[in-house]
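This document starts with one chain, in the form predicted alone, laid out as structure tokens.
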Amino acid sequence: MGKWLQAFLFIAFASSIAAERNPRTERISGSAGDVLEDDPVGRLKVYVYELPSKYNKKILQKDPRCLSHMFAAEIYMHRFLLSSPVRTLNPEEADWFYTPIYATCDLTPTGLPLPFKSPRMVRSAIQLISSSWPYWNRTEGADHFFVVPHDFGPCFHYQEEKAIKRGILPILQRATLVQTFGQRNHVCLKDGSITIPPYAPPQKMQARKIPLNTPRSIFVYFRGLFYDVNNDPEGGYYARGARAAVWENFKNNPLFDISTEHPTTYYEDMQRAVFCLCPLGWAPWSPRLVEAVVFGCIPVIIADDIVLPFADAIPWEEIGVFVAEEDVHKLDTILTSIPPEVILRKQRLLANPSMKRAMLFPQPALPGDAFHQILNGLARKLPHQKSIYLKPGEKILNWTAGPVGDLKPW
């Protein structure tokens, strides 16, 4: 226990005298920094289809509470992409298709998001735009690009088993995808997919910020569930068992502030913590990850295999902490074995307002933001293999794969 208390006070009192010595933000030198800072204006072109409201907007009037969940990036990217400067009316010169769809705004009473319904929608609409614009039948959708912000993303299902049982919704196969979910060799993320953060309320975390020099005086921060009794009421499964050995090897240990409760100071006690523990849950991301960020805690990352957001962009390694699933009981041990100064350049580069901006999706957006994160990883991958472009009659994709459910009209 000495040992802890007394690394804790030595990382303190480093942290007091860099922040006098040293300047508060450091930009990551080479390519990531300059990624992050590109400008995808002038790069890419992009077509919004038209859609019927009832695909977004009367889907949205049911229910407001869409706009703040943390899928609402579907939503965002709609409104976002209408104002654009990379949109064009003209679908001869697009880079890229569009179609919005508000498939994760399906919510329970308790605000969970019930995606059942999100297959039959997707197909609907892509048999709307195959049949009323030639665009998708030329590559069947190689050049088309959907947003699924859902747990697993477009295996539509928030339980793990269900969504790798079910898999890719077959008519998205060849389609580029931008999702939360991130894990490497899941069946629920293909090769080319982008991989972005959930929504956070920028107005509401920003509203909530500290003066810069408020000390960090909590050494370990995490609040949520630890298990979950009413899905996983044996144990075990949820978080693969990672949230339950936090709460068991550390809700004694002074140097966590841990709990089940979330309290009305939350967004106040992250910006006092040195780190915040961003484990796993039913998928393995959440919104800690994006909070962490904004707020200058680094993010404790517990999910093997994770992909995190804009990977190609956000030098993740350089402002987090990874600890493996297996390796959790170790936690006191290896956050109070870091180098001072290494937590204190890791707090510089997370104060960069670059890196909290990528992680964002503002209204009105602002340069850098994760709508332009979004636009750079489509432009990146341009130009388009001509490969991708079928040759008359030919079909690649099966339309009647995938559960008999699915198939029904929506």
Second form
Amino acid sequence: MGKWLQAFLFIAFASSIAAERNPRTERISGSAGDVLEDDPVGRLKVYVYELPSKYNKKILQKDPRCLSHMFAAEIYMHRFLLSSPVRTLNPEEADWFYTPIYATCDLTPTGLPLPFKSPRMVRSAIQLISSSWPYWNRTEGADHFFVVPHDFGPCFHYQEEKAIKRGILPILQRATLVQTFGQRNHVCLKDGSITIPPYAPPQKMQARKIPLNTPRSIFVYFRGLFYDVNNDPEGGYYARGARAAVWENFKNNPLFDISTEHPTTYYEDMQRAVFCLCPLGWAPWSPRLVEAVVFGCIPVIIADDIVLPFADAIPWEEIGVFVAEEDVHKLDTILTSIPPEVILRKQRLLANPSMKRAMLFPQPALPGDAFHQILNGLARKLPHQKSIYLKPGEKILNWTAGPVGDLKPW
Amino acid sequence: MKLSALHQSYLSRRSNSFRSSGPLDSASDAGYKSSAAVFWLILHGLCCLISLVLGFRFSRLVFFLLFSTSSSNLYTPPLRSAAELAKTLDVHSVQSTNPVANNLQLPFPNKTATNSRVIVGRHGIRIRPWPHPDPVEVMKAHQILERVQKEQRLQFGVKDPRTIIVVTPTYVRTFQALHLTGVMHSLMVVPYDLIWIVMEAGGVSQETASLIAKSGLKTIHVGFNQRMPNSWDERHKLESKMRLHALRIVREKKLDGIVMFADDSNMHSMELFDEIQNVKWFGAISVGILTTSANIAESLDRKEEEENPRMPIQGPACNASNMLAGWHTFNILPFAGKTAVNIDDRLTVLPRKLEWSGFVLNSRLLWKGGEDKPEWIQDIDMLDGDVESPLGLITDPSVVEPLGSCGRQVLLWWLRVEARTDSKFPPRWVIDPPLDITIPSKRTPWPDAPPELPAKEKPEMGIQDPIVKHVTKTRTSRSKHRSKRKHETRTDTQTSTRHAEQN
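Mind giving me the form predicted together with its partner chain, seeing as the form predicted alone was just shown?
So here's everything in the complex, that chain up top.
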């Protein structure tokens, strides 16, 4: 009896010590539970189609800048899946099918991707897989996923009006799309898509870390354009006027360290700031969110109806501050009226290493990083419903829909 | 171009309206048709003219104001410039003259999904009426920053910080307020507990007491009966004696903490106070030496023309394994014969070989009674003679701990700037009662007062003399310069008025 009591007390004592929280960080529990640390291995199987290298490797060889710009996630996802334990070489047992197309790698001399050929490229790839393997026709792509990290994702255009007019590429209507663009009630975000963060170079950010006891003395920090002088000189179109409003209202405010300059100490300055503004630009998402999370600066998101990366796994409301675009002129009142305890809690949540890892695409992959979060998201959608399997001869997608230019072969 | 969509839709709308008005009526109504066409031509011409004048695509503004929905995009006041104001006024006038424009359909590609509140297209830029910081909010922001930094210190800073005991020798002189205020403000910002021991040569004075009382720190103000001598050598000796006396006070009162020596003319960085918390018994830090004379620049230029003149640094020197290997001291040779001997000399003032301020020690070293004091510390009561530097307090120099990443970080700077011994200054640097003389400033851009007549010059000169007597000699030359410039400007204005009168 005494021995059992001793054993019980020992176990209780040990568990109380183990449960003692490190006050520096806080666990992140999102709407899907504590899923940031879930391990997808064993929960799903992915089959990677072997496409000819003109869809992937040759494009990359033509322009290696694609490996470092913010759309590089599509390339790194392919490389990750090729060597991941979730990959299966037997397509019969696969839950998900991945098509490696580098659609965002046609770059201008200044480095911006042109999306004009991407619809034709995707269409030709899907024609190839639907004719060489039976799995596409079985479900018309409902158990396939594609990585489309461009500005407006599967709409394949950089201008919002044109992207909305085109809509999601018709042949991708049933597939799961992994994209950086996310805005509620928008044509280019369909139900069931997985939003991912844009690519930010992990080694560069890691190399510029400063000691953690450097006091945070900047209140609000932002570096970037307020007016896109080339395309929208008067303002009002770019960022729906929100960035211009930030400049006009707060350029005289010493608490706001905002400017269009590109300093060499950009990463170091972010680590010395309490709030980092992440306003929308031509599209609502930006790599600033990733940088703010990695450097422990609370992101202030100014983009109406935006859907943030891994929104079902990460409780963004508790981590960042959301400001409606119409309230931008009151930004200083909003930020100074946040109670200090709330700010400290947000900083603790940001300090959690699993939060920082979930935003990055490290090479080689680490457990809990963005690749694994994508696989977790795919695993959460399993098992597939029986209704996605089509009866033989049944066709739902219209292969000739869309602008005439898209139907030309690539 | 991103904006071409709107322009194209505008053009297509116009062509649509032309086409729609065509089959509307029969040939008998040719008059109505042509008037509509003419009317559109006139409207188009008017819009083009307005765009020419204002330099802006006017059509866009028409669309924006006429067809944007009520989702509060119309926040026009206050407008950014007079040009925009002119644009809105013109729009209103155009609207009143052609009600036909309102009937047009809008083929605006506004096809967001039905429930979205977010609209593609041009939005207004909201600017509040007073876009300047509110002082209450600025205070709140600073309080937030303080709280965040306190939390950072708790998590990443020094665990169990010890009290810092600061020893400062000082005496009443012209620049005392300047130097002492600098040190005082540095100490007020230090986030740890502080005890400030101020040793004053010449006895406790009201000047110093009132100055340090403003700090709000725990101070021990002790007077020393000797007056500060005029030669630098004697001065250094007296300061060393004063510091030893302060160490005796630490021993008597059994103050617990880290003793550091802050001379009142030195400049300290905040990282210094964080770094000295790491000392165990006896530590040394690197001191940057800022010497004050033009002579230095000349001598350095001659020797190292290509290299940058380096700031001499006193402090510990480490070998590759980060162990104390020796000391960097100040090289006096370049300044042989050119150094200041007395305070009044305008030559360089040099530091000693190793300054007191470059050393910190644990106050327990000074306590009587054994505990776990190391053996290499000498008893201060036994010391009677001059101790040039704290190294004289210890028997074994190799036990000194180098701080600041082994002396590579310079955490404080030494500088000696003093005014002449006979320089005068108003007591406590307060002019009381205030002077009754006002001198018109000749540098304002507003010609509020008429130019002075030459007859008034003499009384002004007379008035200036009493002021000259009040200020110190260093100021006299400056005020003379000032009066010279005033003469020049006065004559200039006189000549200009004469020219004006002639013209």
